[in-house]
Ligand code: ADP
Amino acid sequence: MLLVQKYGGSSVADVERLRKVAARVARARAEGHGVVVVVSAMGNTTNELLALARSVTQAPGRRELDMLISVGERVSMALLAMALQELGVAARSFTGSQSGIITDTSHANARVVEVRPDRVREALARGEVAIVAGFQGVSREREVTTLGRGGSDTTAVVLAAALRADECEICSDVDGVYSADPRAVPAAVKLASMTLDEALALAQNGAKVLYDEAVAWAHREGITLRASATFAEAPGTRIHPGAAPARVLAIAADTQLAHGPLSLLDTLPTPCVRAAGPDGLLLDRRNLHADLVGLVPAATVAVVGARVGADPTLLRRVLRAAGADATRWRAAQDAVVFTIDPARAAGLERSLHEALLETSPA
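Atomic model of the given sequence only [the form predicted alone]:
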């Protein structure tokens, strides 16, 4: 069985945690699995490198920023390889370019266009654990690039697809995907499983455990994912290809959005635009790399589940639950999305969860 495991920055935040990750990987290898590990930078390393750049210049070029911040993941990969070797496990580290992660030329927000993991395959054939620096690749012009928000997750998924891995496990400090954000909805419960369709709808509407670019790739390639806690024995949430019965699965809220004029449509990169309509654009502020004048803060609250936006009975139930807040909404196959003032988003998230997931249907 071939596993791809991704460990986020909090999982390798210091040497003690990194050694625990090494022990976890060693256990998987001892069970007979081939293992590819993708790592993020340790703790706040990326932010520290960005601050260092801005101590030199307030307007660092994106090319040089990519060269600088790609260092963080390289530190993690080398140290984890050393920690595994100390445990007697053969391991070899690879940068994004050495792993064959080929991207377009968009510095700071590159998209993967091809994966050629020849050296990773060779390491696996030798019985080694292959450790890959996440969040980075190389363009066809041989420039170092970084993949933007959630880039290490994307690295793990594209490698899992190219290697035809049996499972891609996303390990973090969260033990799975919940029916809502537990910080906003105390009654939220961990989900044992969901389909890739549902996971993609959650990721596209603000679920914080999943990044939409990574889930979209897994969805396209049919890759089974698992969202797990690094330092817990619980099995996490399995995310798999296939269909589910029509249902309400979870509620997702996103308060990092803004309304903007349609005139911006041709000037912004695609990841910035969440939705477009006659009344303007709904923009993702996390992907904006410049301050734009005239934006109005906005939020969405989405009800997600198989066919929730296509099944008339489910759709009516969702709209009844939203009540007075159902004035501005759109329905897709697996989501019904309400656009709302950010100050009211948490209240709507709680009320929808209570009505749809804590109460039996009337």
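Right, and the form predicted in complex with this ligand of this protein, after the form predicted alone?
Single chain only below; no partners, no other molecules.
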């Protein structure tokens, strides 16, 4: 079997954890599988690099920002290759560019347009573990690009698709996808499986555990994903193609948003518009990296599940559960999204979870 395994920042936060990841990879290799490993930057590295840029200039250019923040993943890939070699496992690291991850030119939030992983294939053919730096690619103009915060997930999925891997496993500090962020909602429960449609709605509405672009790519290519824990044996969550019966599955909250005037459409550096209407824009602030005037912090809380926004009975139930908070909302196929003051998002997240997922339907 050919496995793609992605390890997030907390899984490689220090050398001790990096060694444990190397041992986990070595186990898969010892079982006879081909293994491609995608790694994120160690711990908080990407934030530290961004802060470093801000200490030099308040308005860093996006090309140079990409040069800087792509470095974090390169540190991890080289150290993990060394750790595997220490265990006697043949391994070789590759940057995004060397792995043939070709993107558009939207610096700091690039989209993958093509994948040509020739060097990764050659390494696998030699029996080596191929270690790829996540979160980065190269544009057709031969510039280094990055894929947006959380974008190492995308690297894993696009490689799994291009290499026709048998499994694409996203490993992190949680042992799967829960019915809400377990850090914010202690009563959240792990979900054994969900459809790619539902995972996409969750990711698009701020559930950090999976990056939306990665899920969108998996959806297009019909790839099954597994979200699992790096350092635990629990079975994780299977995210598969196909349809589910109409249901409420999970709650997602996103506090990294802002309202802005429509006029910003002319100056926005990236495709970060979540919604637009006569009242203005709803923007994702994660990949802006600029201090735009006229932004007001905003948040959304979404109820996610197959047809939750299209099935009248479910929609009524959700709106009833939101009560007085159901003033600004929109229904999509697989999500009902409430826009709310960021200070009240956590409360709404918990109360919707309690009303819709901790009690049986009325």
